[in-house]
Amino acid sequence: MSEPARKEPSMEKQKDMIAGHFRRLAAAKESGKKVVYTFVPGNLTELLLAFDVLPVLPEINALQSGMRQLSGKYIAEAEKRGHSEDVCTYVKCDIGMLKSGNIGPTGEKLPEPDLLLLSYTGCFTFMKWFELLKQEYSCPVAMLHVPYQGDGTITREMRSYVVDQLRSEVIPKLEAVTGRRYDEAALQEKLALSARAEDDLVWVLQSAKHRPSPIDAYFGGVYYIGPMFSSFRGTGDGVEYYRMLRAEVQSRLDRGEGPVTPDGPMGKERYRLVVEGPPNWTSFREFWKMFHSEGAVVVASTYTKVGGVYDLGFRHDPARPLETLADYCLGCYTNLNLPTRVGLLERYVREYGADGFLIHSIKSCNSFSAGQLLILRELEKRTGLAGGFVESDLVDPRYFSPANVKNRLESYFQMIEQKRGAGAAEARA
């Protein structure tokens, strides 16, 4: 048996926040609370909270199932019912969980949705996923179509298109489901809280520019983004969590310490990496150990931007409530075109002083995996640094090969060392 992961006070607070949320969900029907199923990228959490509804995010259910070693049986259940091996494993895990009683992480049953709210942001699978959920539940569906940033910019027309749908499609459905009128002042209060939390999150992520980095912006980063990308943006708990997290990171900076890992404080920082792609959840701790045991810290990652690229300056603006929701949806990482993604990664490599960049390709996730080899080659050309490539999956344990991933990572770290040696030799010459 492995030792339990070590937790800082902010992680304990987050654990309590999440447990409280799932307890409220379990009691939703008794308390008269309405429940909305929605997704992480482009979620409208502040708007939902302004209507006093509880959000459920199927991706979060799936990744939690993966970390609790339940996803394998859920995926098998979905495949037994005809879902292809190539379908996104988040989808299959969610469907299998639903067919197995829809039990949440606290051991309590999740309530059925009163509304399915689809914010389409760069992942076509979301649309098919909600088609499947619509077959399971007798409830209305609200579709918010978000234009893809094909040219790398948000235009006035794109923003207006999304705002018009919020007014004509999303808000009326929420009013009908809840029996409440849209309250713009309540929404503005939530947005102001979001902006405060977003400031602290960005500060935490950018602390990785220091040497040694006090955080791991990929493995540790998935905990940091949890409240922001799920049910706690726009809440006092969210503000308090990020205030607490920032204070903890500042303390590590003051002491010159590196990240805290599940096995305790990380040792000497040897490699600074930028990582593209989501993590593997079924072997998350083992995957992380392959990095920190080698002294490798991830100083920036794209996965921590899947629910918003805040470090480019975006903040929710209470003075423009619906427009700022539109900009948020339009700016999520999976809604960016490939040239924009390459430019963002190059910026991270340079600004965070990375020694290299790594692609973690996910077998069943087209939103991330499409174009990743092109990204890799272009970044190598632009930066002159070594690029690495490993493969696994989100929550399907069949596609995580520890020996293969470890061998590739060790070879990659050797490549970085060779480049360092060649660079030192050129400098001496």
Given for the second form:
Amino acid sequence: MSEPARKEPSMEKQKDMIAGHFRRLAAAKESGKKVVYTFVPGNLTELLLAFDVLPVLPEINALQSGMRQLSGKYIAEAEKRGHSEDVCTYVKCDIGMLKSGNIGPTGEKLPEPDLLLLSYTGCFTFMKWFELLKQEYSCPVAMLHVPYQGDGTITREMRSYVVDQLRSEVIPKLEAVTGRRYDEAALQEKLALSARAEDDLVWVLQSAKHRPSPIDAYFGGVYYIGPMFSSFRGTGDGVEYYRMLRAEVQSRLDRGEGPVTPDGPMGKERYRLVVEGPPNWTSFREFWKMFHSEGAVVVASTYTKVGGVYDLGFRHDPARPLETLADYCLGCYTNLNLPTRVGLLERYVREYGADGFLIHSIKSCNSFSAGQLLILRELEKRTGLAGGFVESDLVDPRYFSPANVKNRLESYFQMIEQKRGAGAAEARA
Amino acid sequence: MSQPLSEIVDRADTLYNDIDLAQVRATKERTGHRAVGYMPIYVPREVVHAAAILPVGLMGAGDRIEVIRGDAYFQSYICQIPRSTIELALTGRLDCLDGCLFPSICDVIRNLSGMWQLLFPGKYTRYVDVPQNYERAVGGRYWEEELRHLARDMGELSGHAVRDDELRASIDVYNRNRRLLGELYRLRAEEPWRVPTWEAYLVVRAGNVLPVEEHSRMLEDYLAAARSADRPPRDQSRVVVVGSFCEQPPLGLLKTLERAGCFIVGDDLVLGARWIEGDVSLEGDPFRALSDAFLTRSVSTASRYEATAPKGQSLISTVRRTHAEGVVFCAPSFCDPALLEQPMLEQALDREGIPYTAFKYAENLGQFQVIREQAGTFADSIKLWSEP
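Same protein, the form predicted in complex with its partner chain this time rather than the form predicted on its own?
And the full complex, kicking off with our chain again.
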């Protein structure tokens, strides 16, 4: 049995906050709170909070099920009911969980939704996912279609389209479900809190530019730096959490320390990597260990940007509440076209002083995966660095092959080492 | 004198196998026009046509080439159509295209648009993001602006700015084409022995590469020839095929289904050509007319969000209208839209007591024995156990 994971105070705090959120969800029907299911990319947390509703994020439930080794049986349950082995395992995990009693990550039953807020942002599967849930629940659906940045820009028309939908579709449905009127001042207050937390989040992410990096911007990024950002944006708790995290990272920087991993502080930093793609959740700790045990730290990642690419300068702006929500949705990482994604990765490689970049390709996530082999080629061409490529899945344990992944990673680290040696020899000559 | 059926089908078959787009090159040379490709499912071809550009439907390479370079761009769990499309492009077969449109079907085709931008930076590339909101003041306004944007781009590409009267004329031409396609589908549903699906499919598919006016003439000729052909009625099970709206099944698979005892009386093959049900209005602003038609009369399919209609309603109505006795779910492997939709459609069919069977394919599938056995068993079971 593995030892309990080592945790920093910020990790403990986020755990408490998330547990509190699930307790509130479990008590939602008794407390009269309305519940809205929605997705991480393009989430409208501030708007939901302005209506005093509780968000449920099915991707988070699925990944939590993956980390708790429950996803395998949930996926099997969904496949038994006719869901194809070819499609997204987040969806199948969620459907399987629903059919198995809808018990959430904390062991308490999740409340049924009062509204399905289909934030259709950067992932086609989201649409089908909530169509499937619509078959199960007798609640309204609010569709928010966020146009894709096909040309790499956000046009006035795209922004207007999203704002129009907020006004004509999302807000009226939230009003109907909650019996409350839309309160713009309340929304602005939440947006201001978000912007404060976003400043600290970006500072934490960019701390990885230091050597050694005080954080792991992929594993740490999804484990405790980023995930709570979706549910607690726009809250005082969120602001406080990020202030605390920033102070914690600052003190590690002051001491010249690297990231804290579940197995304790990381040893000497040997490889600085940029990672593209979601992680595997069923073997998360094992996967992370394959990196930190070799001295590999991830200094920047793209998956931590599915909930918003704040490091490029975006901040929620209380002065233009609906427009800023539209810009947020339009700017999420999975809504960026391939040339923009390549450009962002190239920038990360250069700005964070990476020794290489790795693509973690996910079987059931076409939004990320389709085109990644071209991303690899383009990045190799532009940076002159060799890229690594490993495959597994989000929450389907059948697709995580530890020996293969470890083998590939070790070979990749050796290649970086050899290139370094060759570079040093060239310099000496 | 009308053209013999075999000649029409042979011509359509030649066009189907024309993966080098010789027909498109010839049309370009003859007319001096440009050509723009489009992926499945729906793009507003009327806008492209109005700019004096030949719209060219791209549906992969099927089983007609060996994919080598294309496979190097996609992981094993991605469907086949983007691989063969990349293969066609990298081997120069699509060089005659001056641009390419990628409609919003799924994340793979969406990302393929970005790959095109990276691989072919000199070519016009546009992701055509159709609205999923069907309110005229919201999704309609957005879609009208998108249509105007596309018209401007097409005008710049061809040097022929799109005028309203020309767009109206193009709508008229496509209305005629859609009416003829509707006739073809009606005839097949009424007398399926007269219109084998593999033939109908070839004739419909010819519209990918022919100018629309020429394609309409081909449809007229085929309809006339099929109506007068001496083909005796046969007793086969009537089925609707669902799930093949993007990556197309190999022709051999369609023949296999028919040989196994199925009459295909409804399908979603080459769906983009029939996306708008009925005529687009020729009155008023043509951009508004195209937008309104999209909002109110788009066909029901997996890549389109339908806020109000219950899932499966359209499929059940197709089954009833065509007097089908069963449904064949025939989707490409790894096709997110079709495969995520399928359980919902199956539930709807279960509620109605409509039998169905399901299998997957890839466009380059070469072995049909298992499918033949499955489809044959399904057809037999319908004949043996369905209520009279």
